[in-house]
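What follows is a single chain, given as structure tokens, in the form predicted alone.
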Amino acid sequence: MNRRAPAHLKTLRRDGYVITLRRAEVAFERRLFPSSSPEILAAVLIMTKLVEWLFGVSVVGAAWALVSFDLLDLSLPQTYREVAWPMPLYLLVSFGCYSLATVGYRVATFNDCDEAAKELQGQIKEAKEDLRKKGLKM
């Protein structure tokens, strides 16, 4: 069965590979990419948002580097320091929590596909004719 893309995604194909944007990564290639093709595309696109982790990543690094060891000679109060010393092991105990928060709340809200599981049952039917047709005994 072909399906189509939803309409707010642009699916592209080339080269045997088939790469699905949405609206606004396919107008930001527009703008900065006018003659790529998409592969060069989808990985700049994947690229980016590790770019912006690792660039929220390194700001909170630096900020906790800079506040724990006093490194522009601030006069920061002790209490201070005692305070961003754990800092990131509480930030990541938080972003677990979240993570497992997500992941149970996606997981509790999982819709149903009806559509695709009668499709694929009778795909499944369709395959046992086949193999039965050929000779096979299940």
The other form holds:
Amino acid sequence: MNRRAPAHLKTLRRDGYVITLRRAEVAFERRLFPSSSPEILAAVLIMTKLVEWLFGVSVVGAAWALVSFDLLDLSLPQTYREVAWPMPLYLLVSFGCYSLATVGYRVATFNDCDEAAKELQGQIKEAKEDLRKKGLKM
Amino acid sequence: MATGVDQAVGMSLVVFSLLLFTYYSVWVIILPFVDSDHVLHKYFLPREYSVILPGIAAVILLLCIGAFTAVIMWKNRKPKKVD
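Condition change, the form predicted alone to the form predicted together with the partner chain:
Once more the chain from above appears, this time first in line as the rest of the complex follows.
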């Protein structure tokens, strides 16, 4: 298989295998990185989750910039622009509040295990006695 | 169920975060749609502070984390051995 494909279509995977790219993959990568090395090609192919997330974030970011800075001159009402502008900060603050609430709730509803605690204390005493007998200084 | 102090701390965290979330949501989302002579505006600071105050809080948080890390690393430094 490697003898049939030309060298510029082969790429080195992270696990050490050399694979051949399909034509569409090559075209996609060539458009983005005209003079890329095989390692960069392989890295972008492997990290598709990262590329996916970056794409999603940039789409949302572009939508936010369009609305809050009026880049397309859509002349939205001033109140909508005023609401949209602090949106990233608002999402960050609400995420922080959610995290705080989750931590607080889990702290409040955490179950104490009394018998397990007593058993553990007993086992610690036993172990200390045993070690003391064998000569370890505590 | 967790014992007294744990429950109190946990519930207070939940209530605090709910209050903060409601106040901030009203401030950022609802207030621009309310007429400027409504009585509600009396209870909220000017809108610029809705961006400045979280910024200051973030800076203080980063300072605390940095200071904590510095203290821990200072305590754990080992003196160089002299051969």
